[in-house]
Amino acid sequence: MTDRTAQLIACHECDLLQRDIQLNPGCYASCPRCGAVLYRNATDSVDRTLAYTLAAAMVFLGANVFPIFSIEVQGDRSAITLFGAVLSLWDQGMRSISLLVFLTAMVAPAVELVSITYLLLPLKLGKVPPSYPLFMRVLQFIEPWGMVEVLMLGVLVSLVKLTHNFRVIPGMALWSFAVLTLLLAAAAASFNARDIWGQMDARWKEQAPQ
């Protein structure tokens, strides 16, 4: 018999309306018309996402503190950090590119990491962070703008070209950005917005005054 009290949901691919059902841990629900995955019951999504995010935050700090690479010419070595590269582009008149790199490679990943930590760390401790709907929407908005992998591709292409004329030494930040790309992808894959919304709403109702 159909559960008339179950919440109605729409398939994000074909818009077919159907009723929400309870799933066993590790299982997922798919649309009967187009086969798209509607949602999963990932019981450990908070723990895994929080672990990946905290690790990514530490790597992100290292990626912005240490040099990306150094160039050695006739015994003189010059190193540059990501923020130094942003300032250099700005000083050379390429302000739109400088601003784009700053926003997509520094601001967007930082906001994403702070937002996920703000949401999941209190939830892990059994609390509900204030204004959590706002941070969920900020996370949804900022996620497409984080382009660390594009930065990595650009740096690697530049390194290949520079090696024809200079001795190029990869810096700690270059390896950090490579690890950061993997950690951000892992955090995004394990983040289950439906599960987070459900846990937040349940905790909020428990803590709300009767």
Given for the second form:
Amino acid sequence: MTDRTAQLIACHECDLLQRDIQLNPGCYASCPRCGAVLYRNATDSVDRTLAYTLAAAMVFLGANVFPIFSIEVQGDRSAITLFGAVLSLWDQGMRSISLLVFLTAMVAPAVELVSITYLLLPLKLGKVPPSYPLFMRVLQFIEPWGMVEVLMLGVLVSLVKLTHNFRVIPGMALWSFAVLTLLLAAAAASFNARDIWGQMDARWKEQAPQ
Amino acid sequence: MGADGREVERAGPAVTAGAPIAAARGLCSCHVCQLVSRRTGNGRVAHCPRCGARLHFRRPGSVQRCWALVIASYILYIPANALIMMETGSLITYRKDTIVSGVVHLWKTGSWMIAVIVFIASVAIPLLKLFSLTLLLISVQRRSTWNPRQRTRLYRLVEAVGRWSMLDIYVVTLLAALVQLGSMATVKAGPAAVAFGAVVVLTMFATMEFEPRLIWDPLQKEEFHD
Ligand SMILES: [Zn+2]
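If the structure you just shared is the form predicted alone, then what does the corresponding form predicted in complex with the partner chain look like?
Zooming out: every chain and molecule, the one shown earlier first.
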């Protein structure tokens, strides 16, 4: 497109046309008409997002491998993992709910973490990953469906409910989910889609000059 | 535009009446990568020069699809509240709880915090979403110019809190799975869980489908489509 339109930004909530300006790190620009946040200038966006994402990926594995909590019934201890809960619900015939939990608590966060790594790791090394627009789209689509923080609250509510009748022992995954919630929030706060589109675009033109 | 968002001056009516609207100048911002580009060739399919996504001034059919999803959610909201959400049994007691009776039971047994959290997630947020989307849809269809800034805020709120109504689904899943392991007690997810899960998913899709720019379009003389 022409240089004139490249500097323009249209508010995604009210379509007000505005000129893109350079922001100081840590600041954000908001639309004067509707108040929507137009874009941010997160400090060291790529580096930080990548660091949080890689850390989150490791914690995510832990959160899925270890038991969330266990209960003791007459000396017998039974523990449950997230995937165990999904399978159990499937076996009880609540397949749609089982699938919904599987998709929102496991698949969506996994896709999110993989996509961010796929996009940002090459970018960090100065390369443009193949079909990056597709992965940016996947990321945009999947983002609202990853609900780790809601699951975290759900775990806490279940914990309180169970303590009425059982001796409950918190498991490793409980702490993993707590850390994962924080890491995902940090990654989301430092992720800057607008900046990534700009960088990808610039490098793409460098790599394939017409 | 406010350079650092903390100090944005509230722009007066100057920015509202005759404001520079992208669509009014034939410019279209891509819904995927936000790039503003000129849409050439009226009526033909246009693609974003950067990411290749279809360009639309306004997403076609968004009001109709949003209505369909909202109405379906209203219908499913009835079984979600009338049917049993969770069955809990032990040697001494056996309970069947709907969403609301579950909250009341939590309150009565002294778990006030949890009762309030579950009430907000399972009762307040779904209703807020449905009523807000209904209000937004009606106001957009009547081309209302009433308080667009507040209506946009309402939309933003719906978008932000919508996901939290998944809470009860997770709680039911965890409890049903865990207690199945012990022989002392049973917890079973009831049919309301399916209906409620569907309400959560459908209202989330409805929120994504809604086009907030339609709130502002009636301030313009022109009408924008596709
Ligand atoms: Zn705006």
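Note that this is a predicted model, so its numbers are computed, not measured. Positions refer to the first chain, counted from 1. By rigid core we mean the largest C-alpha set that fits within 1.5 Å across both forms.
message: Looking at how the chain moves between these two forms, with two rigid parts pivoting, which one of Ser190, Gly84, Leu113, Thr43 falls at the hinge?
response: Looking at Ser190, Gly84, Leu113, Thr43, only one falls at a hinge: Thr43.
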